[in-house]
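Just one chain is shown here, as structure tokens, and it is the form predicted in complex with the ligand.
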Amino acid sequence: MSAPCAAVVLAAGLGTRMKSDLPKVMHKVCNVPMLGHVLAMLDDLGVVRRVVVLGPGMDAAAKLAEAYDATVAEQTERLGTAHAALAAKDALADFAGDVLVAFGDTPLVRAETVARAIELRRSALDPAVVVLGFEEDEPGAYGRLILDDAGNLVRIVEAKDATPEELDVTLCNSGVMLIDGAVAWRLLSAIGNDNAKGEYYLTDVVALARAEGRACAVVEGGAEEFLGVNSRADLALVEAIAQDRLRAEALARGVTMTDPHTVYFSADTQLGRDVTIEPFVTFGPGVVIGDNVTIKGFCHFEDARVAAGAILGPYARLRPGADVAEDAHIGNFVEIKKATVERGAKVNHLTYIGDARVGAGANVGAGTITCNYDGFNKSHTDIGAGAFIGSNTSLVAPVKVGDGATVGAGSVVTHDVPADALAVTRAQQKTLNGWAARFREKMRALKAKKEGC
């Protein structure tokens, strides 16, 4: 998809409705900022130049539209988002194509709806405006899109404006639209605030373009697409839509789900083929799992790398920095944090890797702990290949277990352990013969004794 034109994403708004400290457009869906979402669409269509309106303050939002190569446009007063678009014509001013306006609080747009826009807007009717637009049975609070009996696009009416008759029109405006870059500037200066607002909107550039004789035109999508969020209740819907688009593509590309709909993905969770995940698995962000990985129930990744033909869960947990290599198995309450468990090693029970590398074949025992935090420092635990560490282990790091040395049960290891060799460091058993039928004997006998009296 190629697309000569410049994109400007409105995101200054205050977000009030979301009642937060933190911007609206900041808020997370599947792990990203709904403005990343809209800024990585945009990549997607290839927009030449990207950039973002943001109000006062809004320095992390600022750094995410650097991180996407947007350039980031003030607008000091909400005065409506005709003002916000044209707060980003200085940005434009040596950029003569179309301008894309999007809205950064509109994250479910495809890029493939707004290529049919631009697409449009190439063709021989040559509309100034081409506006994205949805059918809702209950259009509340949108813009409604006033065609003629032609079906050409006249005007777009706020709800707060429109006659009753107007009020009856389902199909809604996006506010995504695709305005000519030879008049795009010139019209938006040309708007007024004479409405029920008092705000500037940028949906009146549809009546002044028709004044002046160009046709204006509509592209729709799907209602879901164009989901606006104001409130954390839309943004819960948004996220669930988001979740279901993600568990498609996932199905698509091969992996098997018992029961999607118990799987959340983040926006940038890799999955090889024949992925096998079982119910209820979360993945956080940064997650990348090779082919052939079996992901049992109840498991939570982040930040980690998993290669082919692991076999994970149910219940383990893979924190940042967790690198599982091919054919290991990781199982049931276990975490791993920042460490490395190489090729066809087995912690499978009970047990906390942190800091660590576990070598290639190597077998951790049940309840094994890494020791890897002395209240101030992190220290690093290094167990070699083919090492065995039997269960209930404590590993006081920072410290060494060679390749193919045996640690016993119950040991708590506080010094390296050669390659090959036996550390135990548990106290000697102590066995008395009959002690245990002698010891019963004589409780029973004083039971009796003081039952009589």
Ligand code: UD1
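With the form predicted in complex with the ligand already on screen, would you show the form predicted alone?
For this one, just the chain is written down, with no partner chains and no other molecules.
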């Protein structure tokens, strides 16, 4: 941007229709609070100065705002959108640029749409206010944007106050607007509350600017961008749209998905090229997937890293701290937690690896578990490079299996195993020849005797 722009994010709403103890703006879309999406959009725009207006007691939202280097202003009384915007005045008293007003419960607004509003605000038209609007075939309760013959914004009229002709207008008000910083605070301060609700409405800023002879303008975006969240149903709808965006972006980057609508991403999911994702895969926060990784169906990942060429699933679970190296295999019903699986290692089925290292080229058999928790402390298991762990083995941490060692199936390993050694802990097998036949004959005789009684 050629000139500075500050942002005021209105986020003090109680969200009573959400029926939640959590502030509305802290409900998550793609595993990020809605407020976080709005602040990330401001990052994409390069907006350095931002103020988040919150209500009393919204500590979690304040902490999130501070994580994005935003100043927090408090709206102690909720008296309308203009009143909320004015709560940011002191925080921006030393700022001379334009002021963008956005909403913390509208997480789908695109940075490129706002950028067009900034460009128009700085054009030769020099509009005092640029409102972001959208077309809606059935506008319902949305405020209407009334334009003159030249396409300039004349006023914003609420649906309940509109004439029949104005109700036919399909260009709707999103609420998001950019105001000339030279007049922003003066205009906002001049807004009154002479209306049915006794509230100070941000939309009145257009009429005030027009009364001073200033132009006002509209920039259109897609209707879905401006969906606000007021209920759990709204939240589900916004989540679905956001997921579709992430799927489209992944496909455009060279990811193959055989059934995209069954794959769920987090906002921060990172995928390499030529990744293949089969149906019903969920990416929680903090997942990074390298190039040429194959992810089979029904997997769930969170806070995990997977390097190039690995094969995962089906039904694999990577929990926080899982780090899977190049060409490793994590198979069906395998859970990895806070563990490193090194290059070419195989953990192919029915296994739990937690607080551990699986060395390069090691093979871990089915039913193996690292017994990492004793009820009080977590301990580490180290499986060396090229080691072979037989099926149904319990590795009781802390324990180390050396490079190239073999652990026999069914073992419970409580002591370190040296490199290239064999460790076996199982009861000695006892064989009684002919016992099974004698047992069957005995049981048949007892059954016949019982039936004859």
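The term rigid core refers to the most C-alpha atoms you can superpose between the two forms while keeping them within 1.5 Å. Positions refer to the first chain, counted from 1. Please read all numbers here as calculations on a predicted model, not as lab measurements.
- The Cα position of residue 433 differs by 2 Å or more between these two forms after fitting on the rigid core.
- Relative to the superposed core, residue 374 undergoes a C-alpha shift smaller than 2 Å between these two forms.
- Annotation for residue 19: C-alpha shift under 2 angstroms between these two forms, rigid core superposed.
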